[in-house]
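Just one chain follows, in the form predicted alone, and it is written as structure tokens.
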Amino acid sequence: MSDSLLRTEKVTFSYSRKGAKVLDEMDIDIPVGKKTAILGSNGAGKSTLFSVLNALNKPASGKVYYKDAPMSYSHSGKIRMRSEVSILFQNPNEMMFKPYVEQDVAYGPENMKLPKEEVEERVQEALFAVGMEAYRKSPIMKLSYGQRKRVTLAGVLAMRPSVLIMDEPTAGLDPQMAYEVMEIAEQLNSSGVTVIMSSHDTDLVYSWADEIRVLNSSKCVYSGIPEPFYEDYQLVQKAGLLMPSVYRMNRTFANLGKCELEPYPHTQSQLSVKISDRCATDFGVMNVVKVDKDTDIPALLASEGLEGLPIGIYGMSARTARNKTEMSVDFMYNGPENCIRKCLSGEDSVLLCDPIMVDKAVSSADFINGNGYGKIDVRTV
């Protein structure tokens, strides 16, 4: 079997027999187990791609494989992908077919046959997962966008597939509720979840995803991970997109003098730390608690002395814990980053985690420690 999950050869769709190409013998490749963001301008064919990818829509031409096999249009077969292949739609209008929020995250898992008790918790999971249990019974027309787009996600989350796509899943969002989407998106992959993302935000796409595909002209111009593609400045605008933040600073800095152009830091504590003279002695610790849900917060934290630290948390069984206690933490959203920040100046911190993301929670502090930037002191209880 190849590493590609999902792949198209030389696919080709329009909506009307006469209409333009949305999809003209695009090849693009998804690798297994990654996190793969699909960058391109408004009408580049992101959306349409995704259909095809799972069976909504039929290509005029060309196959579409998964795990190596051409995709069946049969009913049985467009069951068996939708069941595997999962779309978070960006408009969460599409994507509702119920009144009551708890009928509408049921649906999928109710369609997949399953126990009324497994129903029963997928739904409980869900709601919590994206910040909405306190709504299970509110009529899906009083929610606001924001809130459908919730109540979307936690269908998807309730169908538990192997693959998840996500069309645009911040947009709409305020912040906070975004940064909770894409530690969703994590944890997920970190269970092995492959997720595919479109966004047209390179910024979070470049400190998320471990490989682009980028669209242009109804065909996929680049596939790889991202800092060759935004070395091609021409290449980056024809596509409509703008190079990320962090991208853009660290190859200024390198121009001047001020650092090597690699490695490539993808968050800003990484940039800040590379650019900086500050020595290694000023770093903190970041003491990183695994915790299950049934785990006593205060009790643990009480017994490893670390009360009174500045607290982030990461992850679903993190913040289920939490939920019962009702503890208070300093960092909601954005956990590992704001814990290192804390460390960066010389304070240390404690981030509360869900015990498959610690190696996604320490990260920076890897690349800090293994180019020689300075050493934050890891602590994992």
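Predicted, not measured: the structure shown is a model, and the values here were computed from it. Residue numbers count along the first chain shown, from 1. We call the rigid core whatever largest set of C-alpha positions still superposes within 1.5 Å between the two forms. First, how it differs from the form predicted together with the partner chain.
- After superposing the rigid core, the C-alpha of residue 14 moves by less than 2 Å between the two forms.
- Once both forms are overlaid on the rigid core, the distance between the two CA positions of residue 363 between the two forms is 2 angstroms or more.
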Given for the second form:
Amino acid sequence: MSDSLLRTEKVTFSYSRKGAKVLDEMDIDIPVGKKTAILGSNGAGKSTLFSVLNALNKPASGKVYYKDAPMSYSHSGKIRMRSEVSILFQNPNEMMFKPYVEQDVAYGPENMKLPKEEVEERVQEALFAVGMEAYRKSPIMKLSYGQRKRVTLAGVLAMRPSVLIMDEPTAGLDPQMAYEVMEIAEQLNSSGVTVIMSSHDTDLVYSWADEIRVLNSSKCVYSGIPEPFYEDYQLVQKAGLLMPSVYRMNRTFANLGKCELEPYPHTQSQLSVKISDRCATDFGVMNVVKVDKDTDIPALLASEGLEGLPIGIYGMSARTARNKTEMSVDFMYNGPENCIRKCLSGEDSVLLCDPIMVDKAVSSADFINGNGYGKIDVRTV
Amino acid sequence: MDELAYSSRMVDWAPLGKLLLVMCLLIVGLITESIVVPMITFVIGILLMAYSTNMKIPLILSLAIGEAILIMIIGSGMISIMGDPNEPALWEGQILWFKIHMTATSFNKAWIIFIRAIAGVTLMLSFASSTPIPHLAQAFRSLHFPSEITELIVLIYRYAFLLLERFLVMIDAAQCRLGYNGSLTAMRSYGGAMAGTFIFSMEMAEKSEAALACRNYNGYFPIYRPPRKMSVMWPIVAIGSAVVLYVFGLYSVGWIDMQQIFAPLFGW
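Output the form predicted together with the partner chain next; the form predicted alone has already been displayed.
Full assembly next; the chain just shown is listed first.
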């Protein structure tokens, strides 16, 4: 068995018989368990590719493979496929099916013929994950665009897919909500879900994706880790994209002789520490505190002597526990990056972390510790 | 239909002229007793439709025409077997409590009604497949129809597109969340899609209203490329051909007797 979970082989698709090819003999593979970003300008074929991967559209020619088996377009084949591969459309209005929030979130699990209790549990959990529990009984028509986007995400999460395809999930969202969506994607990936995401936001994607696939003129023009793609300026321009600002700045500093090109920083804090001349030893300590849903956070912080430090939050169970106490948190979004930033300024910080996300949180200090830029002590509690 | 109309070779013909021609042919086919006249109008309708669509009638439209013809066959069949009991029967019988009495008159009457009906369908389709609704609305305006009615026609027409678009979106939304997993679920999903179509289309309609309002809509949809106005030739051709057909119809009564044609086949 190969590393590919989803794979297309010379897939061609157009919306009408004589229409232009939206996908033209496209070969693309999605590795299992990784975070893959699909990049491309408007009209490159990203949304169409996703609809093909979800068996919403059948290619005119070529094949789609899921777990190395060709996709079946029989009714039962499509149901089987969609039970495991879920798609989140870019426009939430295109995903809404029921008039009330809880009904809409329950729609997928109900169709999976799950017991009533499990449907209830999944609805509750999914609404919590997107911060919409308070709107459970609300009519969808009364919600804003961002709230609708959260509800549709909850609807997909409630189906607990093995593969989650997100079509521009951050489009139209405020920056905080965008980070929240990325965190949900990160958490799903930590729990073993293969996440595929399309976006124009190369900055956001650069810090998130393990691998990228770049579409241009109905074909996949690049597959692999991001850096070699951004090295090829012509290819980036041709694909209608921009270099991520962190990548561009790192390159500029390298050209000015301020630092080496490699290792590539993926976040602003990584770039900052890389270009600072000093190899500091006075960085703060990042305390990664494992928090379950039922953890009494103030009591835990008191017992560990971590009161009064800047606090960041990361992951679903940490958010649940925090909501129960309603304690104040300094960094509600992008917790690891903000805690690292605090440590770089010499302060200790606390990251309240979902146990499943601890490895990811700890690895956020690896770039600094592993490349000789200093030492941030990471203490797991 | 609208796409077909905009790509029609007759799209630039004056809408009022087309409407007048079609109405004249329809009326003359209805008022003459001869079966030959509706046959001629049927042929004219087919030719106009063929020219209008460049012989490329979409499958869905062909199916709709086929369905209409099937309904007319059933209707005409019913008429043919409900003849006057005082007249000699061509075919007599009983199915359950229903008495069948087909006479030469009822058989011929059924045929003339059938031909008139399909002639009407082809003529109206030739008009509909070549006239976009905005052109028709413009024609109504030029006839000084009450603006409330004309604009309502245009709004209903536009709303129909919103409904259709929303319904297709709902079907996709259901598909990707296993909405057709089992027949009961599928039925529920179709029901939900229908109800949801109206609920969500109301929101779309509200947004459309706002979109129209912020672009100074004041109860009138201006037309970007107005269709041609009806020239004097149109009434001459339309009324002239109707008169010719009517006179021809007076002389051609009884030229074709359908009962005689079918007699060898059924042994009447």
